[in-house]
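A single chain, nothing else alongside it, follows as structure tokens in the form predicted on its own.
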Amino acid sequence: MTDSEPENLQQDTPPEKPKRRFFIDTDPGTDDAVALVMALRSPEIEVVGISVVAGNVGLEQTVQNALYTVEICGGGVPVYVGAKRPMNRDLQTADLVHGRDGLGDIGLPLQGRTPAAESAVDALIAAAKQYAGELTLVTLGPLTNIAQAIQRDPSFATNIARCVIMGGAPDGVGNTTATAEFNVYVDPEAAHVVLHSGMPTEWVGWDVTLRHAMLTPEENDSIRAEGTPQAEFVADIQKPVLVLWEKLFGYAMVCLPDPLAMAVALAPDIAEHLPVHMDIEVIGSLTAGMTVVDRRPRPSDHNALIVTRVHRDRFIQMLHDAVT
């Protein structure tokens, strides 16, 4: 071996690949704290925040169970607390199907930890100028901290990179009314504010779950079998999840539409999406919160992609990948 060979194989490795930042906005929820997983355990990614809004429970619960959830990943990534209500409205919440403490109800210790002193609506404003023209934003909840973040600074809008939403229902048949999925329904003035706001925005709705990330409870077991303390945590909490559906329709399966927004942030082939016209009705008795998508073919009005495939075989690897 001569004395230059040490120094071409050490030119010969290929640099490390720099991590992507997410800014993660939640309401956890089950399926959120799945979602949270997935990318707090990514090697890929780096979670530079997360910002926490009511929806499936109230403010409280949400921010305790990101902060659980970020502790059972390893802890580091500061939790944001944002808004405890809608822009306009009540707070609809979805504890009959995530349990009263939004994670089950399986006796987890959901309580006595601190979030960052700083509010959401800071921390977004902030990371999103810290990493202009490259921060994912993924959003899991309903969008009051992400719309509030809009009106305050609108350069927040233009500053995201990437914008992906679990929420709304392309076809029209939603999961909260008959119309209208759960995320967009609880606070659909801020779904109109981001939707309009120049935020290129990608949009994993209520029917592409349905379609691919609907797990039976043997696939549910077979992430637990991988058995980390992570594997446990998120097969368990899916239990009201289990119940509930069978309840309803006879047969047990688990719904997780925020681990699958969660794929398609995290591995952007995973999906096929469509380019279209989409709005948020926010007057309709029947319709309030019903994402009404245009699929003429009129791209010069095109201002969002809607997912509408999703590859279930590498999502559910990627559920397995990230408790191993």
Given for the second form:
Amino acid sequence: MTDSEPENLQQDTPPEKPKRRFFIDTDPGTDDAVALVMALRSPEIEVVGISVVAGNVGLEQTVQNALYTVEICGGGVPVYVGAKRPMNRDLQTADLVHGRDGLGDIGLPLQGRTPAAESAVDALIAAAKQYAGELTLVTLGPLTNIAQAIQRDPSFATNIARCVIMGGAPDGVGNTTATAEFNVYVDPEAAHVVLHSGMPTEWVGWDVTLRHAMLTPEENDSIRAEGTPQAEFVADIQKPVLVLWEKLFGYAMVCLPDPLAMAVALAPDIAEHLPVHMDIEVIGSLTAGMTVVDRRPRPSDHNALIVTRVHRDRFIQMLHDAVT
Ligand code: RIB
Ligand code: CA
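Give me the form predicted together with alpha-D-ribofuranose (RIB) now, not the form predicted on its own.
Complete assembly follows, chain above in first position.
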């Protein structure tokens, strides 16, 4: 190098990896709120929109809860209002689990925030078009909004790159009826439309939730001990779940199905996936909302992936990382 040539001080820094884009459909919900915090505070993804559906509590409150959660994570992500009831049934809520306000009844200021003007279905369709082939859709509640988007726009299903669903009970053991998990039970017709839409669906069910996403009060306290406002939020809203579990089973636990699904969406290699042929019962008086997985050895007419295992230690670490 001659004196006249300036030393090349610019090291060849690798180009930044482009952020993956996520759209989240949710019914917050204490566990939904934790999943939203994981996504909103992840440096690896961009949340392009959040659509809200009635489920754990009524739509007005789930919208306010989503807006509050976005605000405590720094804002900047639009929240869209979706369906206030299932496609063909009356709404069934789960306020016993999540509290009357849906976020633990701990006195949070969950009123008076304003959602985006566009409807959830319009926003879902527009985002799928804008990011065709690269959008990850994560669903955390009843699938009403998604089914309506599929029925309104035939290209919606083909535009979605991945659809990670918290829903179903592949082992046939339900949490809402003997055979059905809440999100699918509340709107089985919508779940049936989504399953048969051709979208690449990955189902994170109640079975793997019970195996890998139950936290002890001590584990919940250790997340709170990270000391940030988000850490206190995600831990404190779990109060009704801890109380309910203690009442039902004699020991307090925190139950995090939606964060488990979000972890699978954020880090696919955290999970084991099994291709299956699956269907959803929409008629049965005893089995409506059941996810029927055919485990007979079959030719490859698989129509879904179910998650069969998740690396629990990595999952717990992701919860801590989300609030530090
Ligand atoms: O069955 C668990 C699911 O139902 C979770 O999404 C929880 O938030 C409730 O919506
Ligand atoms: Ca939910």
